[in-house]
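Take a look at this one chain, the form predicted on its own, written out in structure tokens.
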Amino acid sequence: MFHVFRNTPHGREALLQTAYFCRKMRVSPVVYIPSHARFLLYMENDVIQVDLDPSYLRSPETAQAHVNAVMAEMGMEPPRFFSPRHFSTPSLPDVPVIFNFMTCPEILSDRKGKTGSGYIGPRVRRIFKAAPFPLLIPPPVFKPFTSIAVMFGGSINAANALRLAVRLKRLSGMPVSLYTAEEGRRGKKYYEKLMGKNALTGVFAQTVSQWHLFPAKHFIENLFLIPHDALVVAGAYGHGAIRRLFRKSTLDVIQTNLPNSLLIVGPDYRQTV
């Protein structure tokens, strides 16, 4: 799991969330302590320049010790530290996409002052749109999770989110619940057919302990159903009714109204765990 470390109290909280995720899911953390204000992510179909918030370059002389201390607090060994070997320019390191997850706080690559308000910046959107791996967006303060909540609207990305949740359950043993906002007159049978179309009927029966269905027009109110200590797994793009209703993406609505960790599955996601 790739984590860009920010040597601040908020960066500590994000690293605690990464360390907890890695421990629960048996994933190895890889930490990058940046010495440049930007880097390039080489995706298969895109090359993304990440412009870091200036706080990511703060106090580099204490950063590694702070990382090791956080890992020790979580009962983990020191992580592997990533050091760039190739540079597109002297101040622009290249980061190869060779990991299975990435932690991506809202503040990463967004200097417009909207962080902390549930706003997922355009550069972060571009990352999860092109990433072959899921992105973990941690809450502002470290919060353990004990279950997995999948947002399922029937899209291909929602199906991939459920498949990912199945793998995560196998790794962690945590229970999985499904949450569906029913659009229009579409009922349970409609979504069951979508599961069958995506070869998920058997997976659902073996994995999902609870399925909550509610009207899309009451989407925000019913987010209260999601436990505060759940890891929320969602596809980056779903059906359009919720977006039309709120005039913004479903992810923005979820991020604005839930304090949970959010694991995003994008359209180029490939199952690797």
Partner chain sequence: MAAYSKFKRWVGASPQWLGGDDRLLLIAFGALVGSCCGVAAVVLNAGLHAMEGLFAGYRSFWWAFLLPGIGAALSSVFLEKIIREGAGHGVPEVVYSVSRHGGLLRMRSMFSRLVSSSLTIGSGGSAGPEAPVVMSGSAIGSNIARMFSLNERQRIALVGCGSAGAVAGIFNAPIAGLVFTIEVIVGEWTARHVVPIAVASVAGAQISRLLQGNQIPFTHLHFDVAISTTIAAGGLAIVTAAACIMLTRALRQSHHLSGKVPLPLWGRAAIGGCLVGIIGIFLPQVLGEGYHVIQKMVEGSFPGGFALVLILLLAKIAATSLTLGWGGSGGIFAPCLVVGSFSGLMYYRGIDALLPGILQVNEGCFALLGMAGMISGMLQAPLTAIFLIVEITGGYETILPLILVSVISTTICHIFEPASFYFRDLIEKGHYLRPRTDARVLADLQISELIEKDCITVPKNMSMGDFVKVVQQSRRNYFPVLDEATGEFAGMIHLDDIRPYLLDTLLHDTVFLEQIMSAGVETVDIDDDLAEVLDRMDDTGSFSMPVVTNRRFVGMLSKATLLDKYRKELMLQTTD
Second form
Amino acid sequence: MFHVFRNTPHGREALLQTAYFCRKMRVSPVVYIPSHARFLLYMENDVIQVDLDPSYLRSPETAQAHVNAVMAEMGMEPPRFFSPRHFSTPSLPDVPVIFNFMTCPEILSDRKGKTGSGYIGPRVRRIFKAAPFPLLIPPPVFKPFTSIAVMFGGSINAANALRLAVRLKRLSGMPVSLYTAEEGRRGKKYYEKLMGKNALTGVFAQTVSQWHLFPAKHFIENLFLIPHDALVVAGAYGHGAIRRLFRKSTLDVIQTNLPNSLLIVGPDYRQTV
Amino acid sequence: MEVPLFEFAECMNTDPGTVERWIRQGRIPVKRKGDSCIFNREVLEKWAAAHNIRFVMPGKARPGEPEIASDSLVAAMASGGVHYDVPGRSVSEVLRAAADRLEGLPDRESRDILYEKLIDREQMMSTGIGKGVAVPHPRTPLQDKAVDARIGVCFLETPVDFRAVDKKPVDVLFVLVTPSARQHLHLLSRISFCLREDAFLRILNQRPDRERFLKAVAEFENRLDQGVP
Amino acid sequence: MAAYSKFKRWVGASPQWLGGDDRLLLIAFGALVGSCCGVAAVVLNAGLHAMEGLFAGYRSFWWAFLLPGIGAALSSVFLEKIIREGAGHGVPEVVYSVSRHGGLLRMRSMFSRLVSSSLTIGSGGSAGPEAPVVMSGSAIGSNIARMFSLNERQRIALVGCGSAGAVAGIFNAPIAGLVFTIEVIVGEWTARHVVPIAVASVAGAQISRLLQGNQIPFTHLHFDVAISTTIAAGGLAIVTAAACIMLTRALRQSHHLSGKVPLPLWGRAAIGGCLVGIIGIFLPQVLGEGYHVIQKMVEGSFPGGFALVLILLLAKIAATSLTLGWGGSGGIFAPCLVVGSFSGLMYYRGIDALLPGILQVNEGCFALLGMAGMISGMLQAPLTAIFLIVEITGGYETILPLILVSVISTTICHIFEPASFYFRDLIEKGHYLRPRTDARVLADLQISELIEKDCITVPKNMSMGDFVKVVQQSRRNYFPVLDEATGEFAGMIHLDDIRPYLLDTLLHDTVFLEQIMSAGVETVDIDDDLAEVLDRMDDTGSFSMPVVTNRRFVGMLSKATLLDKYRKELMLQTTD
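Switch from the form predicted on its own to the form predicted in complex with the partner chain and give that structure.
Now the complete complex, all chains and molecules, led by this one.
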């Protein structure tokens, strides 16, 4: 799991979340203490520039000790530190995308300022649209979770979300429950059929302990169903830019209204078990 | 055609990661959809031939892998034949006669080749392994792949001095012909297992008829397979 | 949106109905990319003229020497703060991305350099518009490929198309665009690349002719090239090579020097620009891209004598290194042409002073030859130089000395500066990966693809007796030992090391694997570079190494598997 560390109290919260996730899911964290204000993520078919702000570059001499302290607090050994090996230009390091997960740098998914606006930045959107790994958006403060909640809307990405949840359950043993916002009057059958089409029926029976269906009209009201201590797994919803102008995407609504940790899966996510 | 990625990698006899990269780099006429590969079989086969890369469709056996030697002594002896009163006073005469009698060789020419190879091997070092038994065999497997593993059992008319390790004259030959070195070792180790048993030597001395002999061998082999020491 | 995704799918499927071949597709895309790049070139030209017009009004003030400083600072601020693109030369970035990332370039690169370089050059900085337009063109090609989800190979072809279209467009020189791209950017002369890139060159040049008219940048009189000119060209090559080396080293030195100045990037750019402005007060010929100066020299109507040209030559080198080395934005191409024509002219005047009348040709011819020598030495790309000069001057009659001066200059420069200006950094960092080379194959192969996973691991506390049973069933000589409590990698047992003890039954129950394994063996991490790992293997003389990541054993890496995979990869990359 790739984490870009910001040597500030906010950055500590994010790192705590990452460390907690890593411990629960038994993945090993890789921490990058930025040496430059920006870096490039080279995906299969896209290159994304991540711009950090100066607070990321603050006091690099204490950063490593702080990271180790946070890890120790979580009962984990010092992580591996990532140091970029390749540079596109002398001030622009490349980050390879060989990680299983990535924690979204807070600068891109700033929740503090924009909580009301419910907006996942275009850059974050681009990352998970092209990334082969899921993206963890940590809450503003560290929040442990004990169960997994999958937002299953029935699209191909929702199927990916369910696959990811299966993988997470296998890693952590946490219970998985499914939440479906039913559009119109499709009925449970419709969604079951969809699972069958994606060869998920068997998996579903084995892993999902609860399935909540609620009408999409009352989406926000029903978000209360999701426990406060759940890790929310959601597929990216592929809306075009124009449609987003008129309607908030479901992901934005989730992001606005849920203080939980959010794990987003894109269309290019690949299950590697 | 649509084949899962890992299965496709097996068809290409390579790592899934490599296939993934080849598709990404556009080196191979395959499209990717989720975790599976989509391709046109004809195009791909043409491509594989042009690049000298092996591609085997899923479900087909891979060629070139020899089967593991599982032939039993009995089967080999049955196809090689059991021969009695094989004439000859010297090593070369006996071998000539044995080569002529071995069953399953296609023509005269291959018998001549076999004889020469047997002599060749005998000149290197005696194949007499003691206790009146010799195991003549060619040094290299016969070129003729059509010939499967066979053992010609020859009871000699008169004992012949093979310059065996224990200096005893030889009166039984096991002429061993195999298509591969592996099978050769396999059969030879089975023969040597049998010869370690006094009971087996007693049976050999009785010169039993074909039926009784093969039955006895089968018994010993059974014991070997079941791991009874 | 729906139509776009439908078309995208159609493009993705097309190789099937074309018999698995995407050549026609690439030609179509090449034309599209070339046209876009032609437009970009025209836009840059217009931008340059607009900027020059804007700044021209202030030239007469006493503080005019500040203008290049202001321009360079603005362009630096634009690149760093507004577009936030870490600045670089442009061309090396394109080559890097082609080498390492299948030609992926950022969207912002499509226009950033157009703006920043017109600010730098328009205000008087000594730099050229070509590298910026190559960068933009390549980024256009790359992003078009990305939009249609083309694969890396097709994307690289389109990046090439972009650069070819851009060069063809800005110089009105289609062959130079093609040759430059193949020689410098792509590095592979195969039909698969040449065809779409040629189409893009045509499209780029055509668009630029359509919008700007068909004009040759540097027209000249007719030259009567005699044998004396051809022979003299050999001597000229030495002069241009010397100028090349001077320019290269001056650029590097000034870059080092500016790195030590404790100022923000834009501050450094401003200082560099102002220094250029000061030179410009005395020698205005060194300012800007300098094409009108070249025009005069090629026409043979450049005033002054040997000494003036020599001073101008040195001043231009200084101005260029102050502009580019201190953070201005622009390319090396145009300054090279100017320095080249200066050195040609200087050489001519020098010879003419010593042996009057021996060169029976106009001095413009030597300005032209000088340009070729300079370009070929700087880029170490003789073909590009030859075709470019022939095309931008229309002087085919000079082809014989032109070829001579280009190749000799390249050779001499190569002796002193083994890598060209564009590739020096890339080669140093191991990013110069040309197709069909060892480095290319090694860079493509990932350790994760080479791991043998069928190893039998044994726990640390296993007794020797149990281990012997494991050995009997195994077909390998290496046994990784794990710590059973943590699952971490502890060490290796190599059969050769313990063979003498294996059969000693007394040891079977008394010795544990922990005691006989070799701890502290060298290991490989899964994301290491294969080339480095191979070097390490050569140093230690080992044939295989355990792959350990996060202290956990993953598999073995052995030279035997490597050969198998390497060969496969090589076959794949070398047969088209």
